[in-house]
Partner chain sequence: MSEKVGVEYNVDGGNFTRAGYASSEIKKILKKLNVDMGIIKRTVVATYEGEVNIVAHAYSGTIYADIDTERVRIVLRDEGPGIPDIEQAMEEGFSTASSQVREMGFGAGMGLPNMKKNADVMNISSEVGKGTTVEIILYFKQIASS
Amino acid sequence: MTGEVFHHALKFRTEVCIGCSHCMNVCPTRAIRIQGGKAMLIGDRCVDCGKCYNVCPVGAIIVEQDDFRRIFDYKYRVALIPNVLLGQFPEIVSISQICSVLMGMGFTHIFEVEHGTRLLKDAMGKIVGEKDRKRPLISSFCPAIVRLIQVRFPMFADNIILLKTPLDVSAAYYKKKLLDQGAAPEQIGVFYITPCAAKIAAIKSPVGEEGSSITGVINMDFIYNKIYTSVKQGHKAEKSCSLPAMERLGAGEMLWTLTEGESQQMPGRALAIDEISNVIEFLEMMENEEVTDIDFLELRACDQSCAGGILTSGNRFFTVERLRKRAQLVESGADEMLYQNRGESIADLAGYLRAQLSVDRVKPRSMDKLDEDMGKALTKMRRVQEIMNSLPHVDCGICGSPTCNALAEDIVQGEADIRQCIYVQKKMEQQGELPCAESMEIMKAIWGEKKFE
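Kindly supply the structure of this chain on its own, in the form predicted together with its partner chain.
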């Protein structure tokens, strides 16, 4: 298949894969095929949304992460934690307890990712408010969405707001803060505890950005298990362990990563849409010119946004409820127990951070086109139409492609054979054009010998 352009955090372990095709059937960009009894990923089409990860019954899809011991390569070991991590646990698990476990694991500093939203809110609001902008402006927050737009909706690549994510702003801030305190650059390791795979992919191969201030990524489920184990074993929180002495997060900042977290803070008519199928449906409507007069779009690949990230362990609805409750406490000023309001603020380095808020243009790279050359694309399309006439339109997936249309396109691209279709096989067998033994071989090539033993 085509060469890999993206770094993907999702890895398919072929030795574990049982070729059940659940992943193929849920993939919103049709990036998966079955060959030789195994799921195969077409890298160019994958946007790292993680739908496949959620449905795999045998754990054959894993999310690549950095070796945890890598943190000890650095003297200053910063854990960047999203609020969603705190929302994983019921209220009885205190923030200082969570911090204790993180410090116990070896981190020397803990910083909440949401601090980065403070500067972004103003910068984004300003852009959304500017006249002569291509509308609606689309947030660059969710990396799976940025990639989705690149490959499936290239028309909207220029609608994406070219600003860093809160994560990158926070990482840049904390790094600078440590540098200013005398740390050497090579002594600082900034590790993000991620709720999703797309963030990892974005850090390893950023879209529209040169490099990243983030050293490595730790999967949230790994940390979740450490914290839960510690709580279950009855370890008490160390008094000295808490969030850094920072100005506390406002409610709007705390809720930024949840659905409507951005849209409610943007000027004009702003809309929030979560879950990738919903996003695709909406972007298609937009392509059809059926959507007008919207200034800002917050688009998130996961249901309930980051609370529904594939690496979260807690129920996403409870996570949202807890974080909203906590934000209400902050709002009412009743949270003194949780946070101590001490001087330092990300705004102290506002000038430094603002100077590097922008990222490069997001380049469209359509995966829909049948061929670069239009004449060839027309020939291929004619063939797709012809092939579709002999396919059953039931999208059963027995051919190893997710839909009849996907099979027809795979055939014209030379990646598949029409005899992979079980309906076509039956017809050909009936007419004596395909010996039974041969059709069996075709099926084995798709689903593997094992399934026919």
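Now show the form predicted alone, given that the preceding structure was the form predicted together with its partner chain.
The text that comes after this line covers the one chain and nothing more.
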């Protein structure tokens, strides 16, 4: 990673937030607190999974994107599209229509990121097949999972396969292709249409790389609405706006971004687990050494993997169904309506791309580390246990922290007071140690004045 601070695509609008605590209660890494009646993000804990975004009832959490007008700063404007974008649309909307609208919006080139899996499949399979590797090897495909391992399961950081994602491979390919055709570096803008916030964060502050080949990121829901509106208004595909002169995607490549897309193509015993709560449960089993004899893990933060990304507009199950049907057409050879094969292939630059497939080691960044000094950390850990003995272990969240343990850690770090616990408050009131007026002021500091008017 290039810096000490994670970049986050999720942004909290305090002027809109009503302090309902829905986001705090669903956050898998306990990265949210309530202070002054507003949700506050602890950046070192957040993995940009987007669960908070999904449950916010008032739109106080947004996902940033680059200004679309940035594409016009470049002569060559490449749209990197994932297959799940195509799967958002019903079958009556053709790929040619989608690409035609994209080019009408201003893009000069369109490229499916799953082409990058062609080289990765072999490279990953070779690594998984090496007997001396630490098991299980974990895919680096999902950036939310990579960050989750960094902050919550740092002991598994060395299990992550240190290879670029299909997106990065495809970006590197298309940039090199345009450079070889005579384009100047400053003329090339590569823009990714993303189904999730975690990929934005990974592009802005990549793990294991100095920088990204991607110029900017555009939210998929924005692009989907533009395309679908145009199609409903009667847009027809122009012949000049079909997919670029590219080799067809194989069926396995088309399904790579879905659940089991990677695991089914890996040697040995391979498992696929999606939805971040399921992933956390499984990694906790690994921590407790309850899991053995697994060679490869495909872990994805979203339900149904990228089809369930928070920036997708279509139903994730319909998206999966559509993509599987298209993959079946490819397998049967009845895919002439999907792609035009003109012979060009990412394999033409295989040597160049293989030389830069690897990334640096993923560094652990444990969110549970109470202090950099080991002695001080142990002292704080004992203090957390002492405080926990005074707390009710009900995880009600009324204190403004998601769990009793989180409150205890916040107290030890000087960021909270034990009197924030409603049970401790009532006990102190009964014993005459805390006036009711002071107790009310503590609650107002957490939940805001308005809730007590």
